[in-house]
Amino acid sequence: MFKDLEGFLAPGSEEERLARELDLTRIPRHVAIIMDGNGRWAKSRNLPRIEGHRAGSKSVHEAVETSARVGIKVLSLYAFSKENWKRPKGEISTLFRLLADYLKKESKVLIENDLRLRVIGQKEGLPTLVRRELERVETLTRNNQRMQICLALNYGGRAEILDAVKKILNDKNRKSDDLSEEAFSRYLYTAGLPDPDLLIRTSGEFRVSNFLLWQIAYSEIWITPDYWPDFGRKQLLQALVDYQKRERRFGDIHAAT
């Protein structure tokens, strides 16, 4: 697998050193990222907030490519929460325009690299044009298998759990006595996906911000002070190296095998 990083990482660089530290048999299957700090990144440079979002889209591209090259199977990105609707309308409008532009440019890249896009969240609440573009790319990539990119849009962890409960109540074939944690997971937006092994948060904030509340029960958490636009392959590799140094016991006294 290291051949997938050749030519991608500069020889002798910090990134190459980190990549060589990785145990290729212990790459996390699912990495989730709370992409935070676009606005503060722009403010620190006396730029409009939207410039932070533009810069952040480049970090998305780099995170996706690096994740695919190291062998991660699922990458979940927290792009727009239900609470983000409180932001100025102009900023929201520009954000969704940037997203639509990104999808148009990147859909060919996703297909060529066997990457699948999957949107999680209340999609019906998204602007119509953006929703159609998302559905187009989801359909185009639905059979791709190298890695799934889960884009969380109009997403809230509590809303996801409530939506799952509503589905269960409407499922006339479901009896409460046989409802297990595994069965409940099948009603979530992430049905069929493994829970995140690693949760990354940028901008140095110590909170999970209503993201994948059910799924991250046993996730390892890695926090970087870097704002999202400054997050690149080096930070992702640092997170993976740190993850592999931890013992995951899942409540047991022995590390899981």
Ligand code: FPP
Second form
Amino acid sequence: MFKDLEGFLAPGSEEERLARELDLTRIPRHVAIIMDGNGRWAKSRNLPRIEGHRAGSKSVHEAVETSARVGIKVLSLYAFSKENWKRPKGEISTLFRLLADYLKKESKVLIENDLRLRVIGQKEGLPTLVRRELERVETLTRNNQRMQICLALNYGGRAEILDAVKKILNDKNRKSDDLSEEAFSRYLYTAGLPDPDLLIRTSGEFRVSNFLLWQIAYSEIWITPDYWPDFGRKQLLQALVDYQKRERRFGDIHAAT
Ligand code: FPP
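Cool, the form predicted alone is there; where's the form predicted in complex with the named molecule?
Next comes the full complex, and the chain you just saw is listed first.
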């Protein structure tokens, strides 16, 4: 059992059983999550969609805490896509208000627990106040080492690739013949981060929805029918246990060592 999980999981619970199954030496370094189903969660309870997002913020807190405790180094969360601007204005402003509340409440938790916040996406397209708050927390936490939370906001995978190509074309120091996959990765928003080992999607949809398109080339995918507000410690531990049963071959015929 992980030291950081002791006392955190109820004795005799399903979570504790799952945590005992985990191999401490094979925890995925980077887990990416497509948080989906807030609206349907609310609808199934006859609540306004916003209540689904509010409940979803609690799941964000729980996913961050559990991930840090099991030793994941990077947790990427798809919070707002470039396509999400198509939603009603009221829903968008509520989502950003929830995000601002989350940052205000959680920045202390991030600092105390050595967690770093990093935003990926087209930050310049975000509302000014939200951007300022994000940058404040990014700066406050920039030297933190335990885990990075990559919050995808105004994010699109194709836009990220296109932005990388534009940066390359504008990079005067780059020689035209040295563009390897590794060198290309350094122009992405996720520069310096390992690719996701595990991609989780909630609400039972079998899509990648323009998330980390370049980076998930060899990610293992785990899909749960649970809506995001119902995604808690148990579901994350289930995903990790399942991940550890997979054989990752990266195109080879043998498992990678
Ligand atoms: C998907 O549910 C969820 C989102 C578009 C946004 C995720 C936002 C949160 C979890 C709340 C605040 C965020 C943070 C980082 C604190 P959906 O609305 O697409 O659900 P549906 O598919 O059932 O309609």
